[in-house]
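Taking the form predicted on its own, here's one chain by itself in structure tokens.
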Amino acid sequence: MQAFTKLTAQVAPLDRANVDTDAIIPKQFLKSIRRAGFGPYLFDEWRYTDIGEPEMDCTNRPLQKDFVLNNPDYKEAKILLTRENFGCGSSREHAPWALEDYGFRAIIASSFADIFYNNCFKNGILPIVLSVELIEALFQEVSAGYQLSIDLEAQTITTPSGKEIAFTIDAARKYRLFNGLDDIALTLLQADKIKEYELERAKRAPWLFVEAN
């Protein structure tokens, strides 16, 4: 998993409350579980016109022109900014997965679903949960090339006119993130431990670890 430090990039703004995981990433798609691939078909029924299905050539679909991800102005966009309940609805991990292989490594809003929240961690994405005013006072500000500076460090965000934003994070997801750590890698973190656990264990019960023939 990438490990997230700092952050300065484009902000693309979706102005709409309660995106569930069906929207960010259609059930057509749940077949595969490759983790990697889902970024085309990311918010698949709000970027095409036409119905998307797994393993299609996105390059020549037809546009929903007023979505904001068609417009070139937010196309290198890696931080998404969005209203309350984010990522409600099913528990999917495919919708992480289709934000982050499209290229988002940054989410703010002001509440997430809980489930999405930790898929967000688990998968190199930092979810940001900000008061309703300062998500408002931030939709007002952005516009093509608006940037922001998040150091997960400090909790910080920085606008463009040098404006700080505290963030507050769980310190155990901080590490995590902070590091590139997902369920796997902090586990082998104990790989020592283990090992020992597996020795100690073979003595008490080996029959346990007598091969069949």
Partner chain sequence: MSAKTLYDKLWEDHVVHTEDDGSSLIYIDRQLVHEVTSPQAFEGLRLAGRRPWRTERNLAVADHNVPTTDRRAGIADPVARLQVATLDKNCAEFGITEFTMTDVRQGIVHVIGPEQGATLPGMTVVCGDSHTSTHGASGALAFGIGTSEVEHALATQCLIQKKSKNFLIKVNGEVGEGITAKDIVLAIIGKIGTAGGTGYAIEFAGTAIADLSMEGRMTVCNMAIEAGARAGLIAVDETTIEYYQDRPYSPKGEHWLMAVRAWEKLHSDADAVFDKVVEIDAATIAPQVTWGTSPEMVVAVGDKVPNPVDEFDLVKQQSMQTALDYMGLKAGQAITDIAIDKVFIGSCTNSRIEDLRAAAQVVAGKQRAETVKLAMVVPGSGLVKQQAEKEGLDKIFIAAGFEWREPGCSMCLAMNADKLEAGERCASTSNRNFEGRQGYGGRTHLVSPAMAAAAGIAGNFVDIREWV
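Numbering follows the first chain given and starts at 1. Worth saying up front: this structure is predicted, and the values here are computed from it rather than measured. What changes on going to the form predicted together with the partner chain:
Hinge assignment between the two forms, with options Ser131, Leu181, Pro62, Gln155: the rigid parts meet at Leu181.
Here we have the form predicted on its own; I need the corresponding form predicted together with the partner chain.
No partners, no molecules, just the chain.
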């Protein structure tokens, strides 16, 4: 996993609440058995006027003119600014995969859906929660060329005018993201504890340890 330390990048404003995972990556693309290559289909139904199909070449597809990612001003954006309950709906990790593949490394919103929030951390994306007021203020400020600087270690966002906004993130998630660590390897360091738990649990609930089941 790609580590996240510092990022200074352009911001794309997606002025919608409750952006669901079907909107982030429509289900026809979930048929892929790969992990990469979802970027061109990110927000497919909002981005293009035709219907997207898996494996399709997107270079000449007709664009939805007023969609933010089609605006040349936001071409280089790596930070997505959006509103409440971003990533609601399904558990598909294809949503953060698509965002990451497109080039987004951070998402700023007033709230996120739980599973999506969790999935971001597994894919090197930093989801940042700010108050509704701060989000509103950022939406007011954002324009072509607007950049934010994010410092994960200091847990701050700096605006072009030099204003610092602090954000919170739990320590374990921050540590893993900052170091780009693989969760499975970390958990397997606790293998003895897992085995100990199993022995003890098998006494309390032996029916869960019958091989045939």
